[in-house]
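Form predicted together with its partner chain, single chain, as structure tokens, below.
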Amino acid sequence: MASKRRYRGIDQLSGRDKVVVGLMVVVPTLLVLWLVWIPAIGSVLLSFTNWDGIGPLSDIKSVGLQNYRDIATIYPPFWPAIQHNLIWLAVMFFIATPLGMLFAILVDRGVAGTRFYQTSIYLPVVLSLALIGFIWQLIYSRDQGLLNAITGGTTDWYGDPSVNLWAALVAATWRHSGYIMLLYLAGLKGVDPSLREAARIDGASESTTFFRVIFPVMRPINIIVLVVTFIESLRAFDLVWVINKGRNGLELISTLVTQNVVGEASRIGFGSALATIMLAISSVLVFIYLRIAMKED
């Protein structure tokens, strides 16, 4: 019966209306396809082996596992890596989200000047990044910067392979959290006003009444802030990248990838099987996400 009603439906539209329809339907199938799958397929596919970026596609050779050997035995960068990516999780998670959940707290509180702090806040997520570079160049130059200018030391805040990772995540995090509090705002304007002043007048405290009713209420941002936030830290590669390009210190698994695979290097094969664990570990994440989602309806 279902189905008859469909068919009758689409019977319905006009030709046109079939078409557009028809195009609605293939045009972002076939978008996805070439943006999303071919690429993540291809790069799967190349992983394993060992092609420059030239000559026929005929001439690939497979050297099956040889690429994830080395990367787990003899790639010095790769295990610093994982770490360092780990950490920047765990950051990003445990200071820079809180933080700019805080920031967008204070701001809907109505705090005064809070267009002014609204506005310097988001300011980094809009700066171009060759931008930051240049300001953070600025503040931690060894030699040169606002930092070691004020406090009169000689930390080598880019150089030192134990500081520059820190450095590196104040300066994601100043980005992150701005980024952060903007979506988070966008949420808190949108919970209704009766719910507060209800738990007002039940005679619940400030405290009480974000966090057990504002913060359920806003399950859906909190979740996309979530999301956002893994896939940020997953994602961290600009900022490093224009430090010091991922070397020393700062071994992310994206600029892996990007060192070998872009550029002049050419390690099309071996950059390849680095983004394919990327994805692996991304794909872990997305599955969380989409078991959260799923649950929920």
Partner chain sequence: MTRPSNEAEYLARMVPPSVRGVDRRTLLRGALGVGALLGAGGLAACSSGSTSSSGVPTGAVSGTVTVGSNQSDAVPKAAVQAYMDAFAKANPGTSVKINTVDHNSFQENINNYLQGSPDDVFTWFAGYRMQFFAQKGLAGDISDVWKNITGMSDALKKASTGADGKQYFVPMTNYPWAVFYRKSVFKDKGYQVPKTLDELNALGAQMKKDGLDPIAFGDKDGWPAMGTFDQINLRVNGYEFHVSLMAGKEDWTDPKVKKVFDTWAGILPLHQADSLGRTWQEAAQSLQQKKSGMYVLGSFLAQQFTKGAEQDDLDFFGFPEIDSTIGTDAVEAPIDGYMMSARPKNEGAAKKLLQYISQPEAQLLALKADPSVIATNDQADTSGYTALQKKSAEFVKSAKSITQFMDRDTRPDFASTVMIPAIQSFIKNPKDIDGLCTSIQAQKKSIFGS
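Note that the rigid core is defined as the largest set of C-alphas that superpose within 1.5 Å between two forms. Numbering follows the first chain given and starts at 1. These numbers come from a predicted model, not from an experiment. What changes on going to the form predicted on its own:
- The rigid-core alignment places the CA of Ser207 less than 2 Å apart between these two forms.
- In the core-superposed comparison between these two forms, the C-alpha atom of Ala130 has shifted by at least 2 angstroms.
- For Gln66, a C-alpha deviation of 2 angstroms or more is recorded between these two forms after rigid-core alignment.
Starting from the form predicted together with its partner chain above, please write out the structure of the form predicted on its own.
Excluded here are partners and other molecules; the one chain stands alone.
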């Protein structure tokens, strides 16, 4: 009966409505294919070639898995980039995310000056990471920075490879915690107040109520936060590129892709192999998220 009603509803559409519905389906599909799937598939195919971006496509020669072997064996920045991406993920997951959760809890409780705190914490989210890099340059500058002026030190926070990764992570945490706060704040607003009331009647403390009652209820938000944090950590690019183009202690997979694809070397095939590795890693958690979401539906 349901299928008959559905077909009857489609048959009742006018010719103009059918054209509009068709365009609403076809146009977004073509855009996704053109802007997402075709470039992704093209990158995977080019990763098995030695194309340098110069000359016709007919000159492209297949090299099999040579690019991947070279990346793993004779490309020095690759393994430091993997390590830096893992450190970036750990800091975002274990520091920035709990910090954003804490901000969301405080704002949700309605502490004095809630609107001011909410705006102040969320403000970095609307700024690009490139702009945030410039803002923190005013703090980290060796000669004129606020931090060295206060401490009396002469540390080059962006130039010293032993500290520049951590300096960049502080700036990234400043932005990421605001985004996480927004996600968790939306989740907290959607929690049924009766759950908190029932926990309060049972004598549960606020911390017990949150971790035993509220937090499990926000499972969909937790999964979204996990996926967002993972992908943001993997695709971190703007901030480190503004600082020093991903060199001298700030190597990341995303910057290595850019250096090889649009840099002076113009090794499209090699850069595509790096991009494919990045795509494969990010796809794992996305696949897990989609599987969980489909099970819940």
